[in-house]
There are 2 protein chains.
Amino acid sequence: MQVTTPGSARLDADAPGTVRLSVAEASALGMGALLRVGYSGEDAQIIVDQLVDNALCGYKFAGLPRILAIAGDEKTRKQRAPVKIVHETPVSALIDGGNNVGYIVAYRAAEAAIRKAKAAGMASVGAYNSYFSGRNAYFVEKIVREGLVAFHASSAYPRVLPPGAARPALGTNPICFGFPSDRGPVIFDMGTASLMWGEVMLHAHLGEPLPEGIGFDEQGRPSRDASAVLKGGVAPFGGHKGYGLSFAIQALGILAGAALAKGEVRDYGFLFWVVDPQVMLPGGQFQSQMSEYVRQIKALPRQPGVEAIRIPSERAMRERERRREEGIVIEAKVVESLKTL
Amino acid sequence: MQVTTPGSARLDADAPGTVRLSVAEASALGMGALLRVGYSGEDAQIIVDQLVDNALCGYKFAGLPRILAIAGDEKTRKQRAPVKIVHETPVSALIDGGNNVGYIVAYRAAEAAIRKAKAAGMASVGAYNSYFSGRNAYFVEKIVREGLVAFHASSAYPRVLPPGAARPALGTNPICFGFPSDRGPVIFDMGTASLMWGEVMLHAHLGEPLPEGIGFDEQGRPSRDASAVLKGGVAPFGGHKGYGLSFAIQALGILAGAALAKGEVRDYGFLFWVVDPQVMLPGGQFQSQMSEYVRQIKALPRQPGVEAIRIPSERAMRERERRREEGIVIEAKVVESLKTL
């Protein structure tokens, strides 16, 4: 571990009280949070990998400091039970995440997925009573190494105002697809709120005001200050067709058994659909479809002073192999506050 | 068949040089064009029941005028070939649309898919070789009608720029997703692109200027003259998110099929996804759930002067019950040229 100096010439500007890690301390450092917030070792390997590969993509919000937010989260101290299919057919899996977190629930659940769907040729997987949906691109990513194509979404707990509303009713309610190519994994993943709930929680704790037009109070009226908005909601990206998109996906998570836990419909639920390509195009065609569909798109004429066009998750990986000799760049109060957990 | 008067009180504006047909009227006047055109008995009832529909749910573009536009495209006096599954699994089947329009190969796409996904609790259909992608609401409706969860995107000939690129790539790509419920099917489908291609044709055609920011010429360049924006494309909806949908759309057309007919991953594919939501939540639970959870949506607190909140397709479906008994306003000029098809 070292504590870097400020203007290093390195990816990340490394700020006066940040600290820099390579993976295995990072790793190192997250595994021993964990276990002293009472996660067997398995479970906190599979939660610390994500951790660190949202850092090294580049998704700050999304790496170790969560640590923090599950250990303060109450429902890490509620009773856990273990993941477990409820539920199942050869196409399918419905799963009971026995209250446990997201990472290690949407986890298990993909691998349910890939199993299935290797068997099968395509599968329906659906997971509940969990919470935080941890990042949905790293799920896809890994049904997607094994040559699948993969559609994922996941409703979360009523952040998200439809338009016309005054109380939100939606999760932030991110979806992603992604694509085995010749070249890696192709994985498009975006929220539909118009912020994130992270972005928000930033904001409140700098007070800094929102953006206009995005945040409501918790009488639903618009406003800019975050902390108020933290007890209210966000607008849908995209308006109208934000909110349907929004919508779908809430739906879905009742599909994936949101309802089952405790009867509330608008709740976590995490599903999976998984389709082995060998289903549709016999052979690797869509492997090479794929590739030569990414080098079209690259290969077009560009707009004055564009100097690439952009590919879904090219940016990130590239970052992630960056990263990966640079090290992660963490704040040290961060690192202070996990070795005390 | 009664030509209207205008100032009528009836739900569509029945202005000068327009007709009102009812429902039987309208289909006998789109038979006829279409037995004209060359397509047998069947075909044309499948056609015509969806332009109807589509003109009774309130989409005027996608009505019986899409017959002069499909009478007149290169593709229809190209041989046809009847449509055919290619390749199939028990979960999957892959369709040569043997160049029919859209509306015939999705609606036999549709009908594999509600077959599979019965049999074995899940499918994926593609569909290939075609042109004209349809109205993706409908043929949902038609999966969502036999209790089931569907799926549906279709890629389609580029008309929409990747942010930063000077030419178009992408289809405009339309994404839908649909749902039963107790209380009926619920249904959200969208286009990615920033506007219709049908808005951008009217636009040329009434010479009136494109909003800014959406359109671009043949080179390219940014322009608001509908005529040239013709000849190059539009961006796609809601910036980089609205792209990366656009972009997954595309490769799920490529998963489809879209590159089996002519060598060209950015062509026309019809992709559905449909599973029987028993595999997942047994008893009818879904569509019970489901139905509480619109009923949540439509009795939120509202926003000052909002009298209610939207669900996707509530509208559309209840303009549907409606123009049933008022009929359907038509441009005279529209029903003489099918006449004289």
Given for the second form:
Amino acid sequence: MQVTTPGSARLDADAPGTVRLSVAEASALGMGALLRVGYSGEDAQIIVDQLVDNALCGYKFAGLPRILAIAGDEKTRKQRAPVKIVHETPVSALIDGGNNVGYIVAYRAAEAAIRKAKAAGMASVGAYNSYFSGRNAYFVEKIVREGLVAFHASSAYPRVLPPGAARPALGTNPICFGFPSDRGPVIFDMGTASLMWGEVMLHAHLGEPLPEGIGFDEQGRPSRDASAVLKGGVAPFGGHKGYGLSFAIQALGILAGAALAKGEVRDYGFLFWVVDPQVMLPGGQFQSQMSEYVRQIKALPRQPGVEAIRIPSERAMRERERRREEGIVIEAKVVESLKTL
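Okay, that was the form predicted in complex with another copy of the chain. Show me the form predicted alone next.
Lone chain follows.
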């Protein structure tokens, strides 16, 4: 580990007050912090593997800083129970997360979805009684690497204000699609909030202002002060269209059991719909056709000054391999906070 100085030819430029960590160093830092928070063994490893992968893919806010959010959440200080299936059929499962963090619960739900889709051709799996589900693309990529098509949506605790409202009513509510191809997974993952909550928390921790027109304080007044926005919320992306999509995802969270933990319909619910492509195309041609679809898009004529037409997830997966060699850049303030939890 080394505190960096300005100037770098690497993917992530070094800057004052940052530290560059190898994957092994980042994992060790995360494991130590999670041990102090109360997670250890396999559960801690599941969390750290996701956080490090998020950082490798270029999502700084979704990396090790999320441990600070886990540590600060009141649910982390409450009793946990083992993740368990409470209802199932050959093609479905409902999972009680036992108040474990979503990095673990959604991971176990993805495993269940894989098992059932491989056995029955399709699966619907929901999970509840959890929080902080992490980055949807991580779970969907895990499913897609098994040769399956996946849809994953996550409802959450209210952080997003419907247009015209003075208080939040929706989660940041990400949605993700994943498709296998001959060239590897193709993933599209997006949040329906104008800014993900982890980014708001990171801005507050670093004392940095938010972009204009995104945040609101607890009275519903526009604010760029991230600490004030933590008591209020953020806007949905894309106006009424983003609001409508977020509304639908919150409803899918109810289908995943969101209201079962506390009787609150606006809470965390993780839903996975998974299909074996051969259920629809028994000849096994989906992967090759998906590859051809990607090839045709990338072969389109480009506008002046455009080097390449990118496919969803292409940047993240390409940068992941570079950062494995170059390391992960993280704010020194975050590193010290993790060490002194």
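Positions refer to the first chain, counted from 1. Computed from a predicted structure; not experimentally measured. Between two forms, the rigid core is the largest collection of C-alphas that superpose within 1.5 Å.
The two forms, fitted on the rigid core, differ between the two forms by 2 Å or more at the CA of L195.
E74 shows a C-alpha shift below 2 Å between the two forms [criterion: core-superposed Cα displacement of 2 Å].
With the core held fixed, the Cα of A259 is displaced between the two forms by less than 2 Å.
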